[in-house]
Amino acid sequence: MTITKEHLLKVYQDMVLIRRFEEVVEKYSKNGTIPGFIHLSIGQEAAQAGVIDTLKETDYKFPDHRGHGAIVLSSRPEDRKTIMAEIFGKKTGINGGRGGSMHINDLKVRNMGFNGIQGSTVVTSLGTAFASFYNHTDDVTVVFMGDGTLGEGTCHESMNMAATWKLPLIYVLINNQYAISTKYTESHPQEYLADWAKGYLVPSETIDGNDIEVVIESTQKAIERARKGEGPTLIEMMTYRWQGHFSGDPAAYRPQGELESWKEKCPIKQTKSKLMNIYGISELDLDLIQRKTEDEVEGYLQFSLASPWPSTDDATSWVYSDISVEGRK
């Protein structure tokens, strides 16, 4: 597939941002400003911005742990600033400071919202494919998921189900190489994790998660089979993070090597060579937009650390104590 040069140049604008916007929740993220752990897909840009790319605003996203990018591609410009405010625990997030890294959710663009639980999306997701199939909508449904997601045993309920009733559901399978510290060759039998539909008769790929044009063109074939009524798609996407685990986590687990020959593959880096070298576009022009991403992530960062903490009188709201359930005693 070979997409235009206007369309490459956006997506990789894109990949930008998710890189700057991750570089800069990781710095304050290591000096003690945001709370909690961070996990971060720096490296695998390609993955969550080809998809979203394809995607229409109706379209229901479920982010998975790592999904910072996909999470800011599908907001609206002007709520990218509340996603960081949210990541930083700040009043003026998204969900008021609640949801942190790995809780967004934005109702408006049907970005579903992750949980610590690994394989509940899998379920869930199952519910708004159901209410696309139901309603006799065109929306499908985007669950994103890690290789050692594949190892609950959800993820076999929920394809057999997704499956069986033709539900318009597209599973993306991240396969960064490890699950923690855990290679994803030592914990699964395959050679390729996207075999593992087979078993269900969904049709699935191994594609290079790296490579954005791959990674669209895959996935628009998968949304077409969906918008068509033709049920659900496993993509398995190969791709590396390039930090540990979590941010701080000093992947002593990974050999030697290996990241640095991953980083040769970067995804922003691939993309940058096709539009000096097949386009024409100069260096100077995405330095221009490199940037302009910063000063942008820069604004998003000053609003969020200009922004006052959640006030504890509202500790309890959105909680469910002392609500009366009729009843019960």
Given for the second form:
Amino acid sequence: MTITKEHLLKVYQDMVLIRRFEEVVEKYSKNGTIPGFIHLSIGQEAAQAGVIDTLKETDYKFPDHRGHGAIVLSSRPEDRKTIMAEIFGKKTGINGGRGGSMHINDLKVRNMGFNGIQGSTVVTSLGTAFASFYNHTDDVTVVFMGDGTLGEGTCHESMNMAATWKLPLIYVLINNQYAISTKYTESHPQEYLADWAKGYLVPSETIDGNDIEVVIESTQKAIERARKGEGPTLIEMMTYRWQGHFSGDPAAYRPQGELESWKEKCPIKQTKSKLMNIYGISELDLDLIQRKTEDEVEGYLQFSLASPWPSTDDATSWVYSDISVEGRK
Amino acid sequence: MTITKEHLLKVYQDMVLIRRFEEVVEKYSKNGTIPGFIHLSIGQEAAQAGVIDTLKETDYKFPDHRGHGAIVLSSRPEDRKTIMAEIFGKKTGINGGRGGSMHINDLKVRNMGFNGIQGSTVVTSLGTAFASFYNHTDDVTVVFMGDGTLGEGTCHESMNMAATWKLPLIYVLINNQYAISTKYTESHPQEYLADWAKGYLVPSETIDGNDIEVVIESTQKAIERARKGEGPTLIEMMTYRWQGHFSGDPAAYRPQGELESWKEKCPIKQTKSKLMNIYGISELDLDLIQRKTEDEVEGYLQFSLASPWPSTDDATSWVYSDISVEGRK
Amino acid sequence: MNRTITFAKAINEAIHQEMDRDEKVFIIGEDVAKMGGDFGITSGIWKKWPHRAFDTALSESAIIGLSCGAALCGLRPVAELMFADFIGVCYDQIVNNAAKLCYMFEGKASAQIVVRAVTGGGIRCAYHHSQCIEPWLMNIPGLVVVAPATPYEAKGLLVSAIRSNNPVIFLEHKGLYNKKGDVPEELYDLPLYESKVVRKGNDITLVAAMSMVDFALRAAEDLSKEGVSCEIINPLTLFPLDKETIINSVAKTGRLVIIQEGPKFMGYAAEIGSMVYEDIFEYLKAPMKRVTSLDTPMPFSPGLEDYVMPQYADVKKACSEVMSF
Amino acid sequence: MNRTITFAKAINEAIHQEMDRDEKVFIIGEDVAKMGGDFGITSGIWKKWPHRAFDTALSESAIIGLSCGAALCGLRPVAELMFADFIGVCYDQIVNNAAKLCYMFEGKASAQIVVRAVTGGGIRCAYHHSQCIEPWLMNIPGLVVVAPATPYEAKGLLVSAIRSNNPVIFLEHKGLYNKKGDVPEELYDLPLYESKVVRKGNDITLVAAMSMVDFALRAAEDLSKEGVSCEIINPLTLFPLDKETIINSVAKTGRLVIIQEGPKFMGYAAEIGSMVYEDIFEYLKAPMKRVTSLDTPMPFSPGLEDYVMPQYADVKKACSEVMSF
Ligand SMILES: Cc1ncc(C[n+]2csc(CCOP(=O)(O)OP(=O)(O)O)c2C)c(N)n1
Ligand SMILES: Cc1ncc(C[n+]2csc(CCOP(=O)(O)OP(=O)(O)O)c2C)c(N)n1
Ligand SMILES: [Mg+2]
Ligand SMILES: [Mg+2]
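Next block, the form predicted together with another copy of the chain, ref. the form predicted alone:
Next comes the full complex, and the chain you just saw is listed first.
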């Protein structure tokens, strides 16, 4: 497959947006403005942008804990500043500042949110896929999961059920080499984690997760299968997180030179050179995209910084759908 | 492989013992003398007898809920009556009547007991296998599990870890076609459940679980691999339970004729005809075994019936290893 | 029209009638479809709605996870856990997923699921098939725990549970399945979050749920002969608890006896006692008494199991102690 | 020799010294070996004993299951759960396996494991990384739940936990890791199942554990200026609880205030309150008060999290209420 120049340019912009978004989040996390733990996806932009690019708004999306990119790209442009505000814990956040970086959902675009317990969304996503089947709609479900997350028992229960019932569910296994400090080869017996799916007779492949064309092509195939009622697919996308596990982790467990060699394979850089060398787009044009994106994200940042904190009443609302919970007296 | 005449005769006796034991348990369960639920293994004797036959006393054994056969054969002959007494809930039971049919353990022979939560022993058994590895002994661990039990997430976590660390663990997957009312093909995507292990690059095979020679041969191979440090194996043993899920279940979910066709494949009948036709053992000799076994089991029964009930103090002992728990005042 | 039917049948009828009314309702679980459930509670449903009844693998986390996801899409899953003890293998899905989704989605969606689970002791099934798991769930904001004692309550409360947008753990005590009672044939619902005053009285407040209500009724009868008048309260929704009804009753009687199956330590009797001690201390006339199971795993042998379960004699003893204090 | 070290270091030292003493002890968990733990608590162990420190996959059920099985073989696993909230995914292994093995094996073997888990709120990690899971475990006979408040207690209690033949859930409050205190360099142990009287007093009994002990100390200090004398009790072993020390104290003071992180409803403060109400009613002078978290999931935004957590102002208020009753 080759995608069109316009298409490649569009996903290039998407990746630049993720990168910039994460850079800003990183800065304000490191300087203490953003509370809590932040898991950055710098280096993994192609996997996120490529997958989201192939989905329609009514497809169900389950981002993972390193999912800012997928979340931002799933959202409507006018909502993006509220995603950053959420990460800052502000009242204007898309979830009222109540969830923060790890818990951002947006029903409008069927971003179904993340659950801080690894492997949890892997079974929740069965339910949205099931709903498509129950309601006879053609919406597919995509769940993002990490190489480490594959250790959880829920992965088995999910894959077993999805395969048996041929649910329209796509497992996007982002293999960024590590679960915190543990290399995937130390915690799994397979050389290619995609092989795991074979035990369930589920089609799977291991792809270069830094090549956005490959990501798009592979995801499209999986989505087609799912929409035709042929069941789940697992795609292992090989990539790398440039930062530590969370923003601030020195990542001392990485062998020397590993990061640098992966930086060579930067998905944005790769696409940029394709755009320039194959499609003849000028560096100037690409710089313009960069600058526009920076301005855009600067807007999110200013919005977030200027936004108010939630009021304490917000802590006790919606524990239940119908009855209220006492606050402090 | 062919096993010797003496060996085949020995395991024939083993199977006859299981069958008789279960028949007596069934009778006293149906007439209300044995409390609680009973899961009978009639029809599955070859799988139990063949596996236990290949193990030494210091190998770790995790029977399943349908495990009377494996439990009795693992035990020392002098203890067998206490196993039946346990099922009757008597003070003389091997666990003081406290566990009953589903919870019989015997540390002397490394019968590590069953846990009523399906899939639980599948991870506990990692620990005994790990202990062999940690202590550098050559004891292997065998865990029995059903086709239904394979649905539990623990199976994945166990297989993943055992395969990664090459633990000496053998998964004996007794495929008796059903989990309660659910046919294995309705809850799993594979035609051969053994294929599941391939996802972990773990050797596996599907065998005729009613042919005790095949069971022994396959188990021996797996044990050899395990003792050599080559890691886990999964063996799917195809068989059938003649009774319903629990004693009393009418098993209305079974298609007409299915039970009858499996009765044709009765493991005891098969072995009997081999002993007679290939090894020239007389029907009289085999009848003698049958009668001796009946007497033997009658002894267990009388012991069980005559035994006293536990005293109420037994309810509160050993909740903790060191401190006591209050009884009624 | 009222008829006398069993507790089991009442549950079955509630599901039938709600499925009739709302096509978003479906059932899912191990052996719930073709077989109609391990205890036969869902019988007839698969036959009527073959595409709305789902037998699953032994995958409780997937059952609850799927239910949560489907609920977020607007469906109304009624999942069966078979034995409540199995909640351990899907506990995360209940406490960290179902319980928190409404909060996480700010009420725009929620885990509008029902998890039916068979609870309690008495049938000689030992450690893993006899537990009272109520307390494992009652410290988890977002969950609802419902525990009927009669067929009438079972039907009406299950209907409300299915219609609720909250995740409801619906506890069915195995000792009650064959219990009979009057139940209207028509569809009706009963309010969640409301305790029931089962019997009015002035001297002692007896709190009891599920099969313990029978103990309370028996004790009230026995004590009335001695001139002691018991008020019996069945919380029905154990969590979130209707505090007021209990508080009002104890404010009147000044005496509290709680009969609770399950280990004493950290059982829900503890919360009820503390609630009263904290809120209406000035009305209390005597120490509270708890009649509970012993703090042990559940043994198999009948005599042992009976010994571990709450004793009627202890109910009587507790009542005379609080009266003579 | 006494030195001042952190709570984190005290835990690290306990494991080191016990591993030195007993080769049956090993550590297992996610990132506990090469990295030395997500919070750095097990650092240096893998370097010293590369064959006794095991990094695992994200498989908490397997971690606990393996630990139980290894314990039955006589080993002494010290497992790390990272965040205590993750107990949900291995809850069955804890409550239905670890907790019951001693009973099932009639004391001939048991789940002699330690499960270290980081508990509590305060670091803006929202729903699934901030919970107080103590109550989820305290209704399960067979389990031991230990919760130190100082580096000294952490070291001594962890040593005892490792040596215990019972399954011990060892709770490490994330807010305490950097707390410093005097700790002997030598190996020592502290008794399980014994509450500690942190401060003697006559007017109010304050019960507090883990990071709440600081609130209690501060309140006692403040109140002493007003002539009110507080006795502070830290249970240390939350379950099974040393009832006597608390009962004796409240029998003396007649007044009880419990400071507990985590939702109020069915928190362990409920059990402590009921215990007192049941056993020493005649000594009580005022209603018990509970100062707790709100009954909500834990929100992320700092102001929200702070609001949900127990408030010092409420401790003061509770104390004056019980004094002026
Ligand atoms: C059940 C559970 N166990 C452990 C954790 C802690 N944890 C959070 S992320 C993570 C590593 C996940 O690795 P992977 O799935 O590869 O994703 P990555 O961080 O590499 O993107 C761990 C262990 C958790 N959140 N939930
Ligand atoms: C976690 C859990 N879920 C469900 C059950 C109830 N249950 C007991 S046995 C069984 C079927 C098991 O089927 P299989 O593993 O095939 O064994 P079989 O009974 O056929 O021997 C079920 C569902 C259980 N005990 N534990
Ligand atoms: Mg990873
Ligand atoms: Mg089966």
